[in-house]
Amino acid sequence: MTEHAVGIHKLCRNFGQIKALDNVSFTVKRQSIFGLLGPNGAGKTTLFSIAANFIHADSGQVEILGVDVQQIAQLQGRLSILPQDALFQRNVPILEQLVFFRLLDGRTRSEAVGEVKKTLEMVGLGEFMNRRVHSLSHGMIKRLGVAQAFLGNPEVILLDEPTSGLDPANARQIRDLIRELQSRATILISSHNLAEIQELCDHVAILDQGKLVAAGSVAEITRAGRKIDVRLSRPLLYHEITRLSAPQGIRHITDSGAGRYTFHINVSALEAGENEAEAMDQIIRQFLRDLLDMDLIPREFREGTSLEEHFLKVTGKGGD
């Protein structure tokens, strides 16, 4: 068994002459949630196509579970997708669509049925079981899609946007059930929103134009930004500024009002040392200590940049 669920090996596709993937690799370990992250024509959508064999690449390879996915018969019941717009028969009942899907699988119709009725239940859509598509609104047909794409026991999942056009509470219904299938499977998540993909996911590719321009793990890259984010329970008095300035490894501190304060950390500092992460450490432990004796209280606390600040970066979305 290989240690990675999914190898993407130098994967290109042209589109007459624009290049939507350009030597893109990347791997994603298992048991994992992985998002997939870029502006619009970053070449998302593309590379999940691939990864689901909808299309061929020019060159490269996607490999799933260690199969070549121009193979995919070997991955039938292993493999589910999830694509940005599922469409689904507009006048046969639900229930019936889903359960056609399982009995393709090999499934009895009672073993299909239940699994269908259950995995409804989860999406929220149990009480709609009977009804048609052309009833749903576009928020059930989206958790429609998302029930088609958990359906068995697929060891990898796609999800293309899979909580587009939802509502809040809706979004955190499949944010849950995200992390719940991570105990026995990899989820590879495409997503516009970064604060719910540095949430859920614990490592990103970020795509643009075609080419891979970040990969990590979401601690890494968030982390990278070197400054503290901070709310305190009272703004800073001018010798408390003064005393948490003077360690070597802040180098200033932003006020941004109502007690809001972003310390950046002296870089030349963290590079001084042998560690980076073990010098960030010792800088915020004693940060947080200096906060304590001066009874300053912490009511919000991040290290490192959002997600969102960095994709703009890399992105260059994002000014510096």
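Each form is matched to the other, and the largest set of C-alpha atoms that superpose within 1.5 Å is called the rigid core. Nothing here was measured: the structure is a model prediction, and the numbers come from that model. Numbering follows the first chain given and starts at 1. What changes on going to the form predicted in complex with the partner chain:
- Superposition on the rigid core between these two forms places the CA atom of Ile283 2 Å or more away from its counterpart.
- If you fit the rigid core between these two forms, you'll see the Cα of Asp255 move by 2 angstroms or more.
- Once both forms are fitted on their core, the CA shift for Cys12 between these two forms remains under 2 Å.
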The other form holds:
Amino acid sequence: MTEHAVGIHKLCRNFGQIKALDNVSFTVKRQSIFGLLGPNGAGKTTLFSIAANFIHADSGQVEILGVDVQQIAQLQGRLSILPQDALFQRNVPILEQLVFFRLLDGRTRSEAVGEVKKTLEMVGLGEFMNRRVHSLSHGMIKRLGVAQAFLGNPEVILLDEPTSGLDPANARQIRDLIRELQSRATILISSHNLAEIQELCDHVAILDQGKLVAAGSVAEITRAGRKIDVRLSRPLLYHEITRLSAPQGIRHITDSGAGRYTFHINVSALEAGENEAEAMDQIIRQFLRDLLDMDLIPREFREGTSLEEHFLKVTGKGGD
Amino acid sequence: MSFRELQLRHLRLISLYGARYVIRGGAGLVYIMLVLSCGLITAHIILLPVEQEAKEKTGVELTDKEMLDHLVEVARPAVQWMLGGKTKNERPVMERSAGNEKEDPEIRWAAYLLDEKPALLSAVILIMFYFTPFLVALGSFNQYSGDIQSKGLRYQLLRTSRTNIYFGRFLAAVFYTVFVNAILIIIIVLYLGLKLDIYAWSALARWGLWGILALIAVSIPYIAFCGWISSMIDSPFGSMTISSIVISAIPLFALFGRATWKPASSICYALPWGIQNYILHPDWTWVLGSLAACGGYTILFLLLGHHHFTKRDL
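Next, report the structure of the form predicted in complex with the partner chain; the form predicted alone has already been given.
Next comes the full complex, and the chain you just saw is listed first.
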């Protein structure tokens, strides 16, 4: 048994003159949730499509569970995908469509119906199982796609933007389901929602213009984007911004309006390892002391890390 | 991707669901309507003179047999022409003697269809042979292209092989065509038997059954051809247009081309146009040869389509 559930090796794919994937390599550990990030056109969907053998690579290799995806038949029942923009049959009840998929997976009709009903309940579509796709909303269709990806017991699940178009409650529900599945499956997620990726994933890879520009654990990557979000009792004056910026720990301040500010921490001021937390405490302590000295009361305070910061930096979309 | 991945269970499931989706999607219903309309209108045009004569016969005192013989004689030159022969006037004067006419294979063939078999049913089947390729193009153009365009196939690609999808959907189109053609011929046979009371039921049933099988045999290579086009083109409309144009252009080119350059008529062998009529031939060797040729075209188009479908991006 290989250590990695998914291995991408020197993957290249061109569409005419456009390099959709340019020598991309990374691996995904078993039973982890792996995030694939990138701006539009970065190559995320192309990578997923090659991994599912929908399209072929010009060169390179994708291995899933130790099987080259060229031999995709060996992965039947072990790999599933939520493809982006793939449509269901419009005039067929959703229950019947998913039952058909389970019949192809080798289930009997009664087993298939039972499993499908359970999965549809899980994604909140239980009461709509006899409806046809054309009568479902965009969010419902997305949940139907998620349901078909969760059917059975796949060991690797590829989810291409699983929560796009969902309302916050449904997106939360899908995220909870993904977390539950982690104990028995390896999950790759592509998303534009960086907060979601940060919340769900152990590791991420960032693609930009077909190239892999960053990969690693979320903790490692977001370390560069530590920050403090505060809402103050009143807006900061110019000299107060200067004073708060002066301590070594604060790199720069972002004004989000209405008294909301983000203070970005200078990571080089933090020592990696055991002393990092202590150094961060020291920066926060000094920061709060300065605020109170200036008669500024923090109404809200949240320490965090920002994947967005790193994403914008490596994709060249950030300001600095 | 190879034929080793063929699974009977998957083929059965895909063909069954494929046929059901076609009906639910509406395209299948349109196809039924087109085939039935075309077939029944053809039958009506052929039967109308018979019915009219039947109405008028009180004054003329024609027997059923005499009435039919009269109609068959009127229709005989057209049938001979459709079978690929020349009309009496097109043949050189030296060939027009009675003895030569009996030797002429098309005349013998027409006599087999019009005299030995129920003539009205033969005429309907023969005309349907010419309509079937066009109707098949309208019924089979969307075997794959719609789901390639909508990416709907992606939900199945991790659950079965491309080979199973390709052949499963082809079988769905074949089953559907069998069903529609059977309904058409059964309606016509019932009408001939109940309304006109000219032919024996046994003769009608035997020839009707053979007509269904013949129409199916003619349809299958065209279904495979449309499947090949459908696997190459992502747009259902594009697939329908190209299939229809190719299917109709070949006989037209052969017909008009041979007027200026005789070998141009050979183009009709690019599709089964050149051999399909022989399924109704009186000589079994010709029938078997024609069936084998239809099988050959089917295998060729299936292999081409399968090769393309398994190699392409979906």
